[in-house]
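Have a look below at one chain only, the form predicted alone, in structure tokens format.
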Amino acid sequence: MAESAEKMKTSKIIDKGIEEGAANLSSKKIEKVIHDVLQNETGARLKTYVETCIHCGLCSDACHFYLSHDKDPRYSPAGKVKQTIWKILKAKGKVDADFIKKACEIAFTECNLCRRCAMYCPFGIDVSYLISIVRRICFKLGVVPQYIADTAHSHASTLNQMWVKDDEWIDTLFWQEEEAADEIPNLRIPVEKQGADIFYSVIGPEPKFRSQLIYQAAVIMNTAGVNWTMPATPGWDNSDMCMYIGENEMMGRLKKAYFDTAMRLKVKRIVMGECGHAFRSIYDQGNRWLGWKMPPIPVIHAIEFYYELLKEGKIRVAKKYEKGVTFHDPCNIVRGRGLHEMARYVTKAFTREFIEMHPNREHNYCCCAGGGVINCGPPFKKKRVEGDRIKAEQLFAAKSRGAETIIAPCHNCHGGLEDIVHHYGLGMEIKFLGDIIYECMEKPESMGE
């Protein structure tokens, strides 16, 4: 598994969004935008972090980029901050376009905003917040990696990540209901049901690429006897790339459409599918941009929902998943919500052999996906997977102890882990928690067993 930093060196990456955006900048525009962001959108939090940090470097060993690059200090959290926001502050915004290009690449492709470093800082400094300010400045300057910028444009045009048209979304729900009805004849996916207990929401890639997850959720919901619904209108997609490029205004518009949809349906709770970044947007950032300390309707992640159903006996184990499994703790729902023990309770109930990764739970290494890095697209793929060599080593160690399957309850984590498994030749399969539950749960007799 060992690869030296010398072997990991990649050629200079040319990204259209960064290059063309920077070409339109003047020193005057850069200074003005920086001053606008710092004066109008930051305050005591930034001042406290900057004045508190003593440059001790204790955050370094928390970062997968730093560990994967043979502890090169440029990749440490403090090193990335010193190369970006600290230089901006020291220069009082008087930086040039070449600096902005470099700062953009660091902020978008060398930090995944995973917040692991904040756990190791003696003062609890949140480096992801500092890097997010850099992303915000870059966005307002028009310097953003092309791939993630295009995804954000999809949100702006269609209120979903994948340019899914309104009729295509409804057709997908009917299609999955028809497919599932072949297995459970009385199964329905209730659309636009007023007053349901649960509004089940998904991210854009599900109707586009992973529609089987909607199928599986419908089987779980119907088997458990849940009173649920899904909307027919925009507001069904809970994903949010705007949050990760610093397009806060569009993030707020997305969240308003989402919560307006839930309130229009008069649902009691929102259950989100297996996605981490979307949960962060709805529960931790987008809601606060709109001025809500907490969401206007209670929101829980799929892990919490599965845990409830299992504890209450609404779903039961019919058989155990036979292959050895390990569990990947997604940053946004473990460090961000503390769901690690619930996840293990459900995982262990449905599996024969559970192999723990080390470190684990809130100390788990990030997969370098759900903070927007994976969404910067193909130009940065090699750089990304090489920047997570430490995760590959962690997975390899679990595989050596019998883990054949990785359970990852997050879409972006799936993408990140798939790339790592392929790049490092690990030969492990990756499943959602819902995949395991669907395969191993008791199902109605009407399935024609």
The other form holds:
Amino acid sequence: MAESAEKMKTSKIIDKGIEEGAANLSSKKIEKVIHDVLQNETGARLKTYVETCIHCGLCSDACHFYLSHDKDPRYSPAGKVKQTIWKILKAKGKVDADFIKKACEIAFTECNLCRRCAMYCPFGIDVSYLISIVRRICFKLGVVPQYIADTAHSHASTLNQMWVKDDEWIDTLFWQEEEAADEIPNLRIPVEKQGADIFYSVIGPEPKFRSQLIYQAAVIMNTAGVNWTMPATPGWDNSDMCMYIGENEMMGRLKKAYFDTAMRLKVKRIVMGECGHAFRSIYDQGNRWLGWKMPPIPVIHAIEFYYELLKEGKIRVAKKYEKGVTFHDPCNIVRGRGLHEMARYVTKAFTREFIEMHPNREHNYCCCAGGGVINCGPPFKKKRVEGDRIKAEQLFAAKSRGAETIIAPCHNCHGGLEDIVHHYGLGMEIKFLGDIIYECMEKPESMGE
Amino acid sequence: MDTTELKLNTEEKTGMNDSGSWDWKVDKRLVANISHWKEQFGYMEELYVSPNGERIAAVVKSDDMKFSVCENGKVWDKTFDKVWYLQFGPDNRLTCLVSDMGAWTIAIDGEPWEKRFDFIWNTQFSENGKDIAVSAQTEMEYFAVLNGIEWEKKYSVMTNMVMSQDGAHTAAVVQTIPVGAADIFKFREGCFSVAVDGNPWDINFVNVWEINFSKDGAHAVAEVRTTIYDYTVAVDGRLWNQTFPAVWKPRFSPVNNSVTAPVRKGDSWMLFKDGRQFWDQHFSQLWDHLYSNDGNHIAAIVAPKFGRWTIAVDGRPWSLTFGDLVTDMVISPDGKKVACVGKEKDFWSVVVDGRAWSEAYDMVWKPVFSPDSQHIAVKVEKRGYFYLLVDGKTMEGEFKVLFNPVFSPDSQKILVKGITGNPDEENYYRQVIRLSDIPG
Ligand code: SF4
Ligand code: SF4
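Form predicted in complex with its partner chain structure, per the form predicted alone context:
The next block holds the full complex; its first chain is the one shown before.
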């Protein structure tokens, strides 16, 4: 008998991408797609995880969804696996369209692929890998939440996340260069400078909504005397929602364009802005799907870069940021790359009072925006902030010890934390590390001073 | 997209130049004292040199903070609100994109086109440099402009504009059907196509990426997807009869207009020709393939296994592989040699026919073959200085800036274009050296 969604949590959220995507799915098609994915794209790892898990539940307390839903087992990592991939395996792919809809909602909006649970499992089972397989199946069936699907289509059409057109990108760079040159005379954003040491790469939302970050990066680069460049071609965006919807082929296309751009510009390193998921895409998943064990051109995250500039004396502290700050460790660059101590070194250098939130470093709770969850858009916003009540409690505790500002060096974390701060009325402000550095660093004498 | 090849190369373009008419007298000639430029301008961007080495130029700012171009020490009379993308064409003309009061155009040897646009970018040259095209936008409509003449038809979206080698045609990916915000189902019906000289093919695709023209410019090929899962190749708007989970950029054979493309099958990659398997071998990765001039050989960058990179010629991979990357592949004019750049553990090397030259560097540029295919010259960088290698030997002298070398038409001499000296006395020299004079 086909496994149906009866015993799964029922959701009242209507998402066009899920509903219409599943509307014409036949059981036969579902079974075939599942069979193809399991046969051709998974192997020993899935088998080992499934056979090893003893359902002990030690991973439960790792998950912010579980903690935020009063320890409802359906939100535990193993619970989410049980409701999705285990059922699929048990039913040998004989599941119906309703089941796929529910599995899609769980996989896309109830797991941030944050990998916190993997640290708590005695066997190191990576639930995010299992959930990713569910997402891949959903993608292959055409059942993907509308907003993140649209983002993936933007990636496919423009090679960036935000439907930014080729000329809009270049024009934004010129505009930011012009603005910043008012502050620092002769400041330059060097476009297409072949042979520069560094290719500075950002994500789609920067030219679209947060162009001041490009401005600030330009000020930091110019002050530090870095030989850098930004491309005038697609390939400038390092973000990747295709990775999160299971559209691996497009993830590969994006990363090829990205690294081809770096190779064409003959740079020695890539420095990427303050983004977490993009780091995962260029450092782990996208590069490897293409056949590169490591990024072909070394990639460093903004945190490592700031740390290096500070250590080498290329940027200096002019004043300390006055308000008490706490630091939110983004999953992909802390659990994924171990940048937490460098981040603290830079943060402490530029701030007067540093207050740790608890837990912290690799044990920090996810912002609940990552893993593409925030990109599933407005239909799931309420569910997302409610799924991270524990984060609000964690932030509130830091606030009660004096933290007014949260530093979060990741775009998704920013979006997620803003929603949490607003929803729970925490009254804290959120900044990028670059905001603080820009505000507090020594700058070349400004015009007219 | 294949960005390694024709888009926005900031090095000078050497295409099919008329190098026979250049000055090939064995000589070292001072063209410009760059230190003087630096004293003169508070703001000066990086330098660009013409293929024949006679002209050197940089974007500079004048005292009134307007942009201009300094060429061989002389500043253009005209100034602009912005100047960027300085490019010498294969015929040694100097182009750049300029704006005044928000209106953009291209200036060629200092003379702007009459037409103005809301934005232009992506300068393209024909092989001989006589024809110039740009991508343009005016009032949110997109089109290509070839030698000052706009496409009649305009589009709401246009990307990946390319020009045929002979300069007669342009083509680009265009959006043909409007899609509302986040209308994912409309998008999946296929709303993009290829426009050649502004006219769209009579077929739409979900997406189109790289486009290539045949050698004679009469045909165009593109990598497309027809659903969000099915990728294939479209030649003049006609699809191959097979689809694949992924494809990379297709190319025409230079002799018979057959089309080849790397395609993915299962978890490996193969080379297909006209919709059928062409190479027997499967690779963990296969991309950026090139034809020899006579069309008899194809070389491609491949990963024979995960994490190891090399070149396969006619399907056979070299035994030498690299862990980091392989890039900048070139085939000699006679089709008998293949050179590329490989990187292992952050060290870059020159590789010719599967053998690496002895030393490794901090960076290696694309190798240059002599017209008779007997010599190879490569620009390399070590500890902040640039050197020229010829046939595996390092030529005397270190450079602060070095431009890609050019061999004489008879392959007996090499043109070296570089800047040497100390900060007070940085000079740009154009030097012609007889290859037989290079100490062995
Ligand atoms: S959200 Fe994080 S902790 Fe929870 S199940 Fe997913 S990966 Fe594990
Ligand atoms: S994933 Fe690990 S911790 Fe969680 S239930 Fe299974 S064995 Fe226990």
